[in-house]
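Below sits a lone chain in structure tokens, taken as the form predicted on its own.
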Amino acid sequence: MTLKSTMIGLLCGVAVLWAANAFAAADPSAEPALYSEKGDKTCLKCHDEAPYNSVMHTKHGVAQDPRPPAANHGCESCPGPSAAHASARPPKGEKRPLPAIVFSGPGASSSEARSEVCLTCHKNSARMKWNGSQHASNEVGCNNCHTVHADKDPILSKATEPEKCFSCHSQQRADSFQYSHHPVREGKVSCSDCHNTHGSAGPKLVKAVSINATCYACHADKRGPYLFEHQPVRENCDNCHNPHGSPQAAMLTERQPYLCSSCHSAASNQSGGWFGGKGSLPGGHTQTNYMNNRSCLNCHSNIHGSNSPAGEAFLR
């Protein structure tokens, strides 16, 4: 045993006591709570099939490792001290008490206590910035994401994860059936290779700082730096695209021409474009190639920027 695992076990154990006696600090006047005084064996008295007895599988069981509930109160790590649960034998009609914490159910815990207790163990790099971000401001709970009991867990799954994710996200699962779509569906990619679920610095929990600099991670070629630059596309990708799905190429949010068109018009600027007139092209064949559903990129190719010293109009 190395004295790092020996001072994380001992900083779990920490942990555990101060979630045992969260909810006798609440109430001084109440007498400690107690653990069960044979662990593990009296939970398992009840809770003696799947669901829950599955997380013996997994890691949070390994009693041989220093740092999970196994080597410390076992069951009562995560819900705290339960010996009163355990032992109380009420009347008929009536239920046993509960303990400090609650997972689920109609006497669930807050959202803030049941993820609290997780954090006790899991607040590294990846999840510091949880308090504070989109999930937690609106009570999304570890646990409501998190299957632990489960042998694997299904949200840290590519092929499992998005069902997860779209139980809440409706919409982006409805994008994820467009015709051009990120590989999700196909467990290619999963939600996670682009947000942190658990806290970002970024806009809508991505990865990096930015959407750009989160999608520049797989589409380095669009990174630049260029001689001439597209000034929406540097700005933010999804000025052009849907990353959840579009039912246009490339994830475009509009067809062509009409997504160039947003910007390049007469009534929003003087560059021209499909409804500029006939000047927006050489030789007046604006309307012919309207009519046949010609495409801007069929001549502005190196739409994310060029460095061609005659690049300035983004020709290929």
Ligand code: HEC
The other form holds:
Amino acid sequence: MTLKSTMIGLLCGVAVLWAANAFAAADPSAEPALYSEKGDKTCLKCHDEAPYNSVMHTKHGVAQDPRPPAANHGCESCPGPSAAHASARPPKGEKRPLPAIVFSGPGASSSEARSEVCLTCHKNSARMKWNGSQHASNEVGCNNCHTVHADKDPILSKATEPEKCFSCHSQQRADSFQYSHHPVREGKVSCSDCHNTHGSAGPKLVKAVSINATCYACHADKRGPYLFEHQPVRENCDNCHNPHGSPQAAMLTERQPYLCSSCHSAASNQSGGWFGGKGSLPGGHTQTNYMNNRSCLNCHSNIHGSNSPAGEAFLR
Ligand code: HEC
Ligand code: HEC
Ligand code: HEC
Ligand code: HEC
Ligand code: HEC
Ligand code: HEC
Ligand code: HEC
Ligand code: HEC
Ligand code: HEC
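Having looked at the form predicted on its own, could you now put up the form predicted in complex with the ligand?
The complete assembly is shown below, putting the previous chain first.
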């Protein structure tokens, strides 16, 4: 490096430091990063095209509200101070320096860095459990689901939400095409009716504290309590249902009578019953004419529990 270029470098450094002071840079040892003087006007000189400028039509673009980016650092609220990016005149063949946080493409910042920016404004109750959640710890950032520049963020609409989720969750996509499924593709139930994708106290990101509590929100009749409870129902709806879809009616995980016999085996006669418990299947239970049509449900119709004084076997 020549003396001349070192001097120029020093002078530039001094100039930058002086400018940085005007913006009260937080960490004096770090290279100061500056917001561009004219804010959004500067950015729009080059980025006045869809999808970027559409952000002005969203809640983030409402300058009358003191909270959103438009009333704060504008476009630079998310990628961070970008004066160097905006004012650079890179020689032909060289790349323009990018802002501190890059949201997509090969030079994208870590999902943590990308999400942290959003959380400065959005760390409220819905996202209390974001840190350490399944998405946060598997490199999924806010903008892997949210399209903040779009007029209408597709993930916020029941009709378009599933497509976004399916792009990463192909098993649930396949399940949704099964004969019996929650009407998710039909736009009546959304993934987020059952999941809080921002983090949850329950298993598998379900919205409530347990799987059952999540189901009761819409299937209140299954909540009970019943005079006679069917143990696996209380334990977990998942024991018999796949909520994403199944080839069996009512999203059952197995065909009848195998669903029931996976736990209630007629073959356990000799050993005194199933679960070391109450006795064996009464005579006739294995006769094929019992197993036609609705199989075990021909007689045990109140399978989720019974309030009848004679409902011990869920026959009524
Ligand atoms: C002189 C033109 C110009 C100006 C002014 C400008 N940019 Fe850029 N910006 C570009 C170009 C060109 C790219 C693509 C660079 C690349 O891919 O290497 C880009 C890329 C970006 C990216 C990365 C895109 C991504 O995928 O994440 C962000 C963020 C960005 N600009 C924000 C801003 C902001 C904020 C401002 C205003 C402070 C601004 N730009 C002003 C030309 C400009
Ligand atoms: C400077 C603060 C700020 C930052 C940074 C910010 N937001 Fe927002 N955001 C807001 C405010 C304010 C609203 C409007 C809330 C309301 O009306 O209740 C909003 C609304 C939203 C909405 C709801 C939009 C709608 O139409 O209902 C989403 C989704 C969202 N932000 C996601 C993000 C994501 C993702 C990021 C990071 C890329 C981010 N926000 C960064 C302040 C911010
Ligand atoms: C896995 C996909 C996914 C990720 C990742 C994600 N979101 Fe969301 N977000 C959604 C869905 C779906 C909705 C609408 C349903 C709901 O509110 O749960 C939503 C709604 C929102 C809303 C509007 C409703 C509300 O809760 O205020 C805001 C704001 C928001 N997200 C911010 C964020 C922020 C900030 C991050 C990153 C920390 C983030 N989201 C990460 C899927 C996601
Ligand atoms: C960018 C890819 C991506 C998108 C988009 C996405 N997810 Fe995920 N999701 C993941 C990854 C990666 C994991 C963690 C690994 C795993 O369990 O597959 C995960 C985990 C989950 C889990 C927890 C699984 C467990 O084992 O605990 C649920 C539930 C979930 N996602 C639901 C959703 C829903 C609902 C949406 C749409 C609103 C969505 N995801 C969008 C990538 C994504
Ligand atoms: C009716 C409620 C409900 C709906 C709607 C729903 N889920 Fe789930 N999801 C659950 C329950 C309960 C579990 C945990 C038990 C299980 O895996 O069956 C789960 C588990 C998951 C898992 C983890 C699977 C695993 O094997 O660990 C993913 C990923 C997931 N859901 C994604 C989605 C996506 C994507 C959608 C929308 C297309 C969606 N879910 C819609 C209730 C639902
Ligand atoms: C947001 C509301 C909602 C939640 C939460 C919900 N469901 Fe549903 N469920 C529905 C709707 C809507 C239908 C379709 C009813 C119809 O087609 O008449 C349905 C149907 C069903 C069916 C019958 C399907 C058939 O083909 O007969 C089963 C079984 C079921 N849900 C189980 C569950 C389980 C298990 C959970 C918890 C993991 C759950 N649901 C959570 C709304 C919900
Ligand atoms: C022991 C297995 C089993 C468990 C556990 C179970 N179900 Fe079911 N469920 C069934 C069977 C079998 C049917 C089909 C009933 C029929 O065809 O009459 C069914 C049907 C349904 C239906 C549709 C018909 C109706 O009765 O409304 C809903 C909704 C439902 N179950 C919700 C739930 C919920 C919610 C849970 C958890 C609280 C749950 N189930 C737990 C076996 C089970
Ligand atoms: C996941 C395991 C599981 C599945 C699947 C299951 N059950 Fe059960 N069932 C149990 C358990 C555990 C008990 C309680 C046994 C006890 O008290 O000894 C029980 C109890 C019963 C009882 C009452 C027994 C009594 O003497 O009080 C009947 C009747 C019954 N189940 C029928 C069915 C039918 C019909 C099906 C299929 C729709 C079915 N069960 C599916 C585990 C299961
Ligand atoms: C034709 C009607 C009918 C069919 C079909 C039927 N059951 Fe039963 N089941 C009964 C009656 C009645 C009882 C009560 C018998 C008693 O109390 O002695 C009973 C009792 C039971 C019990 C409790 C036994 C006890 O000692 O309390 C279980 C478990 C059971 N059935 C499971 C099944 C399973 C699993 C299927 C399908 C493979 C099935 N049942 C099909 C009529 C039926």
